[in-house]
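The form predicted on its own is given below as one chain in structure tokens.
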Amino acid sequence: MRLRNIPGAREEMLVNPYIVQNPERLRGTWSAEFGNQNPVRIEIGMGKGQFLLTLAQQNPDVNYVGIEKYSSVLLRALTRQEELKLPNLRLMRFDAETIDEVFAEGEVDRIYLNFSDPWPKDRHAKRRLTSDRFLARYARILAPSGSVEFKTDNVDLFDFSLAEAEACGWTLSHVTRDLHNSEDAAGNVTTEYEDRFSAAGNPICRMVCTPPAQRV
């Protein structure tokens, strides 16, 4: 059975208390949702949730929002959250195309993009989560000191992402084409895909970028 086709997954998303319904209603009020003023960090395309669940456990003074557009994939993260009941984690089934309708200007401290769909055909480049149009959305919702952290094993996508960020005036830092053998390896939290690709001998690329001071 394909992971995206688990029967009943979509229905579970509609009733489970750990899934945020109609997230647009929380735009500008995420601090109230969590009941504190801690920074809000989001992962777009969280998959089964290994990365974000680990971060939420390690950092109780940070609020996390996991975003995944496929119900049956998100269901795997939801199952783990039901066991852990982490108070600083929210999940939602959502398409990042309209991410700035869910978070207000300056409301997000950090955005994680991990092993995003590379959309390898040139005509689909705008769908990549590191394309200029997505970077413009991120710039609107990030706090002045906010950043995007991106990891992939796809070299072509990494090159594209570096070029897009530079062309859009973003500042690049922590750029590596072999994360697990770099100085940033010690604090790295892995994803399911990352474990799989690394075990297969694929170097992991990573970059951190911050938006220009002038917002779009």
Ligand code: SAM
The other form holds:
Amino acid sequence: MRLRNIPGAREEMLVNPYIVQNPERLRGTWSAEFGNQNPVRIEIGMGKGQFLLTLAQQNPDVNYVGIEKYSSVLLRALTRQEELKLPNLRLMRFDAETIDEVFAEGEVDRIYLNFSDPWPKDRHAKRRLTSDRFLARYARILAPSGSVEFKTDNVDLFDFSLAEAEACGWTLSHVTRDLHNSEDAAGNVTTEYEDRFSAAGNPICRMVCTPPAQRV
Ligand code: SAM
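I would like to compare: after the form predicted on its own, may I see the structure of the form predicted together with this ligand?
Below, the chain from earlier opens the complete complex, with every other chain and molecule after it.
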């Protein structure tokens, strides 16, 4: 994603009521934060938020947390949330490296990873959001019935992610290399990157995976 430094974006993150400050303080208490027992689903690397804002409007009985590393990108999602004021959506500027310090064991029902940065160099493989290091963190915070849903147009990253999930003992389902022409196309909510890459003619890959029963 081309990042422009938007003046004041970082400062806005520190004072805006729709941005969760010091999210570690909510670890284990997300239900209380939302004021209900509805499932909590998160998107890591939400970008400008098209996907999560759509889901939050479609599913008022699900709680959503959008996580994005960069203020300048998150600002777009924030502007939209200021208009919509969705009670079931929280946003945070946060690096998912320490995601298990924000959510307690079993607290998350679903993790969405959409068009995650590919980090093409082998020496950066550990930074990929579907690497074994991240999968271990996800396994800790997911509920027993929880899952990770991953979409990308990057075939190398998709192959890596399938192999990594299998090697870590995760169970794969809904694996497709052409989501928009698959049986899972109906009901698919697109992201900004998905719209862009699909319009350019790139097939969209998708997989769903569930962690091993034995937690690490
Ligand atoms: N998900 C959006 C979409 O599909 O349109 C944005 C995709 S963009 C290629 C990847 C996003 O993930 C960027 O906005 C980037 O800042 C964010 N990101 C990458 N690594 C991250 C991390 N460790 N924690 C949080 N966000 C991250």
